[in-house]
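Taking the form predicted on its own, here's one chain by itself in structure tokens.
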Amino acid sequence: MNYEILPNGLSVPKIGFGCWKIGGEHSADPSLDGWSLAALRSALELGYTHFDTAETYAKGHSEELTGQAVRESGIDRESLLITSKVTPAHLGYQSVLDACAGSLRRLQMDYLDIYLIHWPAPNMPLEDTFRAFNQLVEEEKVRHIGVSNFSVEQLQRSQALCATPIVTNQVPYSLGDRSYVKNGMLAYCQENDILLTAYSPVAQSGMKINPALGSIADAHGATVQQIALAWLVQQKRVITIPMSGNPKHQADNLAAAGIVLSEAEMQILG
């Protein structure tokens, strides 16, 4: 397993497990519980240690199932890195505290490793948000703070308000989506020791835009999806959180962190 290690000592796997669609999408779907738990169990058995969920995923049911799978696995909680997110509707001081308490209750855990603002919102009360975040860190209910889908300006404002280093901005990034490269976010994160967590890392559009992708995959005895992931995580301060319920695909995703692309291949992919 390859890691990004930040100056504050936080070590995060290059490839984690995204929990969107675990337990449902925008609402809970108990008919998916068997599939969801099987997906989480196989991920844990394969050696995934970073699990990324949110209070809005399946209206909290994703957190419930993630916690259940961790407890049933018998794996030491301290060996895992659990991320969750607060919705933009809950960014007031008390609302953040209540939201975090709800996430911990659903996960049946004592703390979150990383807690993110899920989306920016107009007129965000960031002073209140970070007053609550800072309190949660002081109370050891949260170990590290991050954001998601933030612009450089919003990230800088968050840094000024956070008593501890902002550890990540989670954004869409893939071969087919370079919007957070174009807006300067990737360079800013790399220059400031902030992880850029790439979600939707193997969007199908990215599988089609570069005719060299297939030949590079063949040269490494890998799938095009693995090369797309390897391209991401070979970049400084970039990690990613693909999701799959298929154990074979989960193993392939995890193995992608070990694929070393040449400088020429990285340039060809762009």
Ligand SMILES: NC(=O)c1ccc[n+]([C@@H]2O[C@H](COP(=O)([O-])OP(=O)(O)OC[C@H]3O[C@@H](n4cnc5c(N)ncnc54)[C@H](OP(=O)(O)O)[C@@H]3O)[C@@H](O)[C@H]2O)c1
Second form
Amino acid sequence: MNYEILPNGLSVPKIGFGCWKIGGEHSADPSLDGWSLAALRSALELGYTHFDTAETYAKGHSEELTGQAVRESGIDRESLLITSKVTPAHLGYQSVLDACAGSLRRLQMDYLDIYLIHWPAPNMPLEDTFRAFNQLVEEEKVRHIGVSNFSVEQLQRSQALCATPIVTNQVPYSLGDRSYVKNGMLAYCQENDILLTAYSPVAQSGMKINPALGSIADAHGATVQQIALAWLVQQKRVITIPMSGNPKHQADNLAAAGIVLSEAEMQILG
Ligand SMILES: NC(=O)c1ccc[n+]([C@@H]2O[C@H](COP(=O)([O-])OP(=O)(O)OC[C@H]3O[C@@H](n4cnc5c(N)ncnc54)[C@H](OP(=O)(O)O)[C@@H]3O)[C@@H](O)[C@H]2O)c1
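Okay, that one was the form predicted on its own. Can I see the form predicted in complex with this ligand too?
Below, the chain from earlier opens the complete complex, with every other chain and molecule after it.
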């Protein structure tokens, strides 16, 4: 597995596992528990080590099931990276502390590796948010801080308030969605040693954009989804977190980090 290693020593696999739809979507759906736990179990067995969840995913049930699958796997917590996110409704000082405590309780873990602001909000009280974030890092409940869906300006404000380096901005990025290239975010992350965590990397819409995708996939004996992931992670400071409940797709996605695209192929896709 290839990694991105930041100057502060944080090492994150290029390909991790997204936990949206684990346990439900906008509310908990216990009828999905069997499917969700099986998906997490096979991801852990295949060797995924970075899991991305959020307090809002299935109203916290995604965190509960992620924690349960990790405990049941017997895998050492220290060998995994767990990312979770605080919702924009909880950005006040005490609300952040409470939200983090809730995420840790549901995961049944002592710390989060990476804690993100899930979405920016109008008039967000970022001074208060980061006072709480900085405290959580000092108390060793959180190891690293990041943001999600932030603009360059919002990211810069966050960097000024965060006592530790902002390690990531998690944004949509795929063959079919270049909005965070066009707005300067990718270049800013690459110049400032910040991970751009690409979400929705294989979402169906992106697969049809480039007619050359199929022939590049054939040339590598790979699927178009694997080429879409390989294209992302071959870019400096880009990591990604595809979600799949299908063990074959999970294995394909993990293996995509090992596909080397030529300069010409990168340009055709880019
Ligand atoms: N920060 C944010 O605001 C935000 C927003 C959206 C998502 N995210 C994070 O990003 C993660 C991934 O994004 P996403 O779930 O929206 O989209 P995605 O991972 O791009 O796409 C998931 C879909 O693609 C299919 N798929 C995955 N790998 C495949 C493969 N190799 N071949 C064929 N189909 C494949 C899956 O179906 P199968 O199950 O059948 O494989 C599933 O339907 C989420 O789980 C979440 O953790 C964050």
